[in-house]
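Read the single chain below, which is given as structure tokens and is the form predicted on its own.
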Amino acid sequence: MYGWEFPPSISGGLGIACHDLTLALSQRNIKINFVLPNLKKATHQKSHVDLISSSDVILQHRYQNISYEDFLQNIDLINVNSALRPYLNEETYIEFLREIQKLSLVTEESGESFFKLNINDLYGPDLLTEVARYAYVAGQIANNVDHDIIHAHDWLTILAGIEAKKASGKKLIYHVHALEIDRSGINVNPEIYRIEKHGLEQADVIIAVSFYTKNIIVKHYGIHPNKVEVVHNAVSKTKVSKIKNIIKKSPQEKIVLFLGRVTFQKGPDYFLEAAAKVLKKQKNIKFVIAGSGDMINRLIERAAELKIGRHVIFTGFLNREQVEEVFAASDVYVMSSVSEPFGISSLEAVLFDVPVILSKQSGVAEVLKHSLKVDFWDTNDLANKIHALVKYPALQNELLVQASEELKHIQWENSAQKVEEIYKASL
């Protein structure tokens, strides 16, 4: 299995999803070697996978003399020495490079490598170079680590999956958690789109996290629907911590929460515009925008323009404990995404007894029926629904009772069973 984040080093929902899915799979007696790009040595701790140091996976100049001695026995988690990080784009990647090291340019020497994809001219000291670098190492690992099937998560690792398939001849599953169309709308990065499309075409089976995502794969990438299986994400029954019982919600001041990357895809600007409309009707509300991203400064300026600055809190990036604290303190959770393949955070909100308002343009809306739903762009409707939940506790309670019942069936055990069935059908 190829991914790019995994606890304890995670940046978002994908790391949590990979952790919980692999845990559920391991409980079904499926042995998983999880390959990660990571500059740091792995934290050695016991879990359902063993975290192995990346120090022995070193790419020398022109990718020669790679050592795999420690990967030949009992490997559970392999950290490839790579600069890949989740949610990078070209600008943030270049900034990241300045902080760590100067990478050598990728050159094509192997007639069997992935570089035969007619995109040789794209590679330099940038994000795509790292995608290529990870792919090369992945193929070498596949030659040395015994496996029955290959499972790659999202675009940064699909080329690695393709190289592994070339090396071992095993079937490749491409697990799509998000697409460039989700992240960028009509302003897609053509290179990333091309990698995604190539991966979707080369995969033997595609897993989409929702029917919403499956429809995008079919419509925008030209993939036959029979090739795409839907396995919804889920939530772990053990996620709720003691914080839920320690932190009490304030009866005087309500908290409405936005949690996620503060980027175009997540729709924080629509959340803010709706907040201004709600505050015209009711003042005892704090709107919390929890997360970091490239829209922060613009939103701070907009809050000032709307004269609602004292009612809006920007927390910046939150660690896991802080996320739980803000969930426990909140009265309403809003997911205003422009395009959301799934949205695990909505399920977590329900675990913390927080009713949710979902964008209709989301995958989680397919399984969490007892939530209020809006079109992301309809700030009037969003404002009315926020106000209704804040004003009417009976509505809150009814949604929570029904949604909590739904969560009993939205479990990783069910998702893992579907993934295992896909594995068996692919062998």
Given for the second form:
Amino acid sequence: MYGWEFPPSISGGLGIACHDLTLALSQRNIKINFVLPNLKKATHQKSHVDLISSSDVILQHRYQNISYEDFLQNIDLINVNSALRPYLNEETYIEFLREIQKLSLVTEESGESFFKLNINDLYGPDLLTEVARYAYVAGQIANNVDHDIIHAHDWLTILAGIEAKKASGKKLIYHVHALEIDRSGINVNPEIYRIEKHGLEQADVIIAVSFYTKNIIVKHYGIHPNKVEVVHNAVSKTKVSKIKNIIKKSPQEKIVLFLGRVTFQKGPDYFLEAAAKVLKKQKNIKFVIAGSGDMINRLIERAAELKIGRHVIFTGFLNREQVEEVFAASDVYVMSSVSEPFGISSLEAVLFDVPVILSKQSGVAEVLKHSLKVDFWDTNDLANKIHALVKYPALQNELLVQASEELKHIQWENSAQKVEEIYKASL
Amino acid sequence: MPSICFYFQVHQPKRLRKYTIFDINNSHFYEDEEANAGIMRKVASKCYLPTNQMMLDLIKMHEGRFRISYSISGVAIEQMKKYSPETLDSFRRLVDTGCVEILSETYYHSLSFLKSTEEFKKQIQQHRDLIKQEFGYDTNVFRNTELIYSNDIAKIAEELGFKAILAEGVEKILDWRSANFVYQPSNCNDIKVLLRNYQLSDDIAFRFSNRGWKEFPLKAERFTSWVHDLDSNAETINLFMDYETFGEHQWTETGIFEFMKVLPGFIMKHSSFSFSTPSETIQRYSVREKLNVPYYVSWADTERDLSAWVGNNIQDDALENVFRLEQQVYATANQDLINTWRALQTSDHFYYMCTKWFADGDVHKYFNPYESPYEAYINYQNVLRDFENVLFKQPVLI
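Moving from the form predicted on its own, what structure would you give for the form predicted in complex with its partner chain?
Next comes the full complex, this chain leading.
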């Protein structure tokens, strides 16, 4: 399996989905070689020596340092040194490279030995070169590791999947969590689109995280619908920590939460416009925009322009613990995405007893029926629904009673069962 | 000598328009006139007009031996007058034959009995007055909203002078008894209760066009044979259903009209079978037993209880909120406000808020103009909030 992110470094829904699905599959006694791009971790001493010398070396080891080792006995993690991360685009990739460079400099200053690190010797100078480099290196693993199925997650790894298929001749499954169409709307990067289309064509089976995504695959990529299976994401109950019981919601001031990357795709601007409309009718509400992204500055300016700055809080990027805290304190969760293939965070919100308003342009709306739904562009409707949730407590109660019941059936075990069926059918 | 007692329910709610926070305190008009007009005209052309014509023809053809009854809600009559007067005329022609009985109900097809006996009685009187005015007719028999029934409701109906009341013939109240006889509420001495034969009623109202049903397609001969089979152990076979069964729930293409056109003839081929209205039925047959129903039963869903209208958080909250205003509304003595408030009690508003089975999608969805029960509640609450604001600015006259 060519995937993304494993604990402790999970930054978004893709990582959570990869991790939780893999776990559920391993419980079904499916052995997984999980290949993921990773920066070669600096060791305590002479870190960069190691870093340089192992630039293209594949490390294979059992994942250590975990409490649920039993579950993981079926998973081998294979790290491939690469600067790829989910959600990168051309600019953020370059930025990321600069950060890695900076990090290595810090080590140089504090370390005893000195080695000049040229980042470009390690990683591709631009995102697409890095993707291609990763594809080649990671694809070769198929020569050395026994496997029956190749399963790749999203465009950044699909080329690796295709390389692996060339090497071993096994069936290739392309698991689509997001597409360039979702991420960029009309400003589609043609190169990325081409890689995705190529991957979708080369794959033997495509798994889409929702019917919404399947529809985009069929409509925008010209793929035959029979080739696309839908396996919805889920949420794991263990996600709720004690924080839920410690933090109490304030009865005086309601908190309405946006959580996610503050980018075009997530529609934070619609959230802000709706906030302004609600605030004209109802003052005792705080609107929290939690996350980082390229639209932050524009939104701060817009909030000032709308004269609602006092009521809007920008938190910046939150770590897992902070995410839980903000969920626990919130009264309404809004997912105003322009295009959301799934949207696991809204299921998490329900776990924290926060009723949700979902964009109709989302996959999660297919499984979470007991939610309020809006077209992302309809900020009047969004304002109307935020107001109702804040103002009419019975609405919140009924939504939570019903949604919590619904959540019992939205489990990774069910998703894993479907994936296993797809595996068996393609063997 | 059994008889068939047909009763048809005619009701159309006054649906609310989409009413958001931006309307609160800005617009005090709540009705979706466009939708209501459109639906009334559509149902009139698909159901009311052709079915009324068919019934009129049947009554003439059988020279008065085919007899039926209707309950038409006040809000339905109001909308007929406004959007489809020819429909009301065709009902008048039916009543004029003398073979048609009109029943009483609450004017607003409301759930008022749950919260206020006074309000319940007022709305029954309002409906009685309307029937008198539109049809020159004095009602004798009561049926409550969606056939909701209990000892208490029967008692009130008796106090108001009704001779009979209708209810669902569900096992949990019948036990070993048969629905096909006349009963008396256990706490009453005068009023009788007629019980719906739900098997035979639902064969027509629900199963008729169901291709998965083993009796599909149902022919009038076949249905008649089931009725005739009851000969020796039935006195009244009560077939109660929504009138929209004809042409609306069961489309013309299903053959429902052809079925109904020949049914009376087939049934009366057997000389001991005839048709009666509810008032005639209770005169023809004597009470078999007392019937004790200490809780509510209805004809809705498989549960046959109140759970389609009350019981979840949003339904209970909305119902509580509207009835909280009762005193204040009457204190204004403003008839427009009183009527607006009463229209907000119509049971359909609460039916739309039912979360039971919502995720599966079913009959509730079909009748629901809202995308979800939550949308229904939000809209209703917004309207109520505005109404409250208007109400509390009114001078108190009483």
